[in-house]
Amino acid sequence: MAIAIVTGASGLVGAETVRVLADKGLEVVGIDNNMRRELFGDAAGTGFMRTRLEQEVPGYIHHAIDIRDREAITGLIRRYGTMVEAVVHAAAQPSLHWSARDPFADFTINATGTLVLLDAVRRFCPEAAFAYLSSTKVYGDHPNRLPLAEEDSRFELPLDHPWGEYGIDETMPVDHASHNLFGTSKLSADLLVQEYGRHFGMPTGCFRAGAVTGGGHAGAEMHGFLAWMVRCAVEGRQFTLFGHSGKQVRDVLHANDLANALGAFIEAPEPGAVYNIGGGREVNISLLEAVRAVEDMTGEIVHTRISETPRPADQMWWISDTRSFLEAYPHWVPAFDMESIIADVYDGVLARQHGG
């Protein structure tokens, strides 16, 4: 019996990955203790998704374990041993705002939890493909030093810049930049995953993702701008544009497209791999542009206010160059464009409002 273990299994990317790996014929074991509810409140909890997975995915087994619990994690990995063929580590504290409230919790969840999982895999199933959901925030505010041009609704990098045509690749430095505490804990985990690949020969990969969303996203003000914006439109809440006049740009990737990328890596892992992964030049949007797009989709007004204070180390422009991943996995073709992403998020918000 081939086993896949997915941490953060009830979360946005985790749940999509459970389904993708189950469709590939793997028996999926999920780890998720609904920490998101503790971090962001009841409306952001993921208990509803655990119920769906248990009802809809044949053979799915769920464990409500804290990723930092070394004894519990080690015991679980030991139990399955070499039957484990794949591990996807999507559990995280995902908010830069929240990280400043409790830096110790942020670091232990993101960095120490990753170390706990990595070392258990090294001891009991070292041949298993290990895919880690990292973040573009590992680069800190380096993108803000690019020669960005301010346009009516966004910042833009000229196409004649080396990163202008395709986006930012993995050669962007991580040093001599402000990262905020979240970016620091994610970078620490990212480096651990790389080093376990290089030092111990484990087939590990880091996926540096930015704005990932989808219908399963329980958006909150401190994490998931697009899902939160749709919630604000539907529920009549106010959406705050933090700094940069709302012109900061994000490439957006649907969680299912990311899960399929993780699945492709698992089938043919490359040890110590690092990939920038996102919507790229094809699917990106500024916050101001997103307001208009969400209003068009929902038929509701997004009530906004602009704060002159940006989020710490906020990136003014991020578009991922995905060519490294596509060179290794040319059959990966994202299925969602911006319109279909927003439509799916909208459907998800409505479904949760009605108890779906």
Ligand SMILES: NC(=O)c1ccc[n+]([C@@H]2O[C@H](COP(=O)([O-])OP(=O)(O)OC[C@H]3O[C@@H](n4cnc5c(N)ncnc54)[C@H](O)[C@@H]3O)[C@@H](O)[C@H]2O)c1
The other form holds:
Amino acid sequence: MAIAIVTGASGLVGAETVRVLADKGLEVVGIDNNMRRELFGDAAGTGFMRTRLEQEVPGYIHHAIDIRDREAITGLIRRYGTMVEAVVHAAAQPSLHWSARDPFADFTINATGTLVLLDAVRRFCPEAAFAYLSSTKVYGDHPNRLPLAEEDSRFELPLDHPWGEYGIDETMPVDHASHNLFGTSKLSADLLVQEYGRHFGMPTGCFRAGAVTGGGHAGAEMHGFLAWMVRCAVEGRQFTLFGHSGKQVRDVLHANDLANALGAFIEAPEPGAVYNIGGGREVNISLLEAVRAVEDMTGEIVHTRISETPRPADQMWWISDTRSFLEAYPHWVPAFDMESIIADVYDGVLARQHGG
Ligand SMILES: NC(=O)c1ccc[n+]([C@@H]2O[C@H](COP(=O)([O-])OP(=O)(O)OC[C@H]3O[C@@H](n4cnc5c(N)ncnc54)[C@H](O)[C@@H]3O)[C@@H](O)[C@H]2O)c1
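Show the other one: the form predicted together with the named molecule, since we just had the form predicted alone.
The complete assembly is shown below, putting the previous chain first.
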């Protein structure tokens, strides 16, 4: 029996990954203690997704373990041993903006939790492919030093800049920048994952994702701007544009497309790999543009408020150059464009409103 372990299994990326890996014929074991509810409140909890996976994915087994609990995690991985062929680590405190509230919780979940997992895998199933969901926030505020031009609705990097045509690649520096606490805990974990690949020869890979969303995204103000914007529109709440006049640019990737990228990696892992992964030049949007797009597509009104103060270490422009990943996995083709992403997020918000 070939087993895949997915941490953060009820979260946005984890749940899509559970389905993708189950479709590949793996027995999927999920780990998620619904910490998201504790972090962001009841409406952002992911308990509904655990129930859905248990009902819909044949053979799916869920463990509500905290990834920081070394004894429990080690015991679980020891139990499955070399039957574990893949680990996708998506459990996290995922919010840049939340992290300063409780740096200890942020660091122990993101960095220590990753170490707990890596070391258990090293001891009991070192051949298993290990994919880690890192973040573009490991680059801190470096992108803000790019020669960005301010246009009417967005910042833009001129096309003749080396990163203008395809976006930012993995050679962007990670130090001498402000990261916020979140970027720091994610970078610590990212380095650990790389080091377990290099030092112990384990097939590990880091996926530095930007803005990821989809119908399964339980939006919260502190995390996931598009899902939160749609939720604000539907619930008549105010959406605050923090700093930079709302002209910050993000590339956006649907969680299902990301899960397919993770699935490709675990079938043929490149040890110690690091990839920037996102919607790239094809799918990107500024916050201001997103307000218009959400209104046009859903017919709902987004009530906005502008705050002059940017969030600490907020990147003014991020578009991922995905060519390193595509070179290694040329068959990966993201299926969702901006329109279908917004439509799916809207459907997901409406479904949850009606108890779905
Ligand atoms: N969504 C994005 O825009 C985005 C962008 C870049 C990187 N990422 C990364 O992708 C990964 C997944 O993000 P997501 O959007 O699916 O987040 P999410 O919050 O939807 O899912 C994370 C899940 O992890 C669980 N979890 C948190 N702490 C835990 C703990 N201590 N023990 C067990 N489970 C725990 C939560 O309950 C939640 O269900 C994270 O590492 C995140 O940093 C996400």
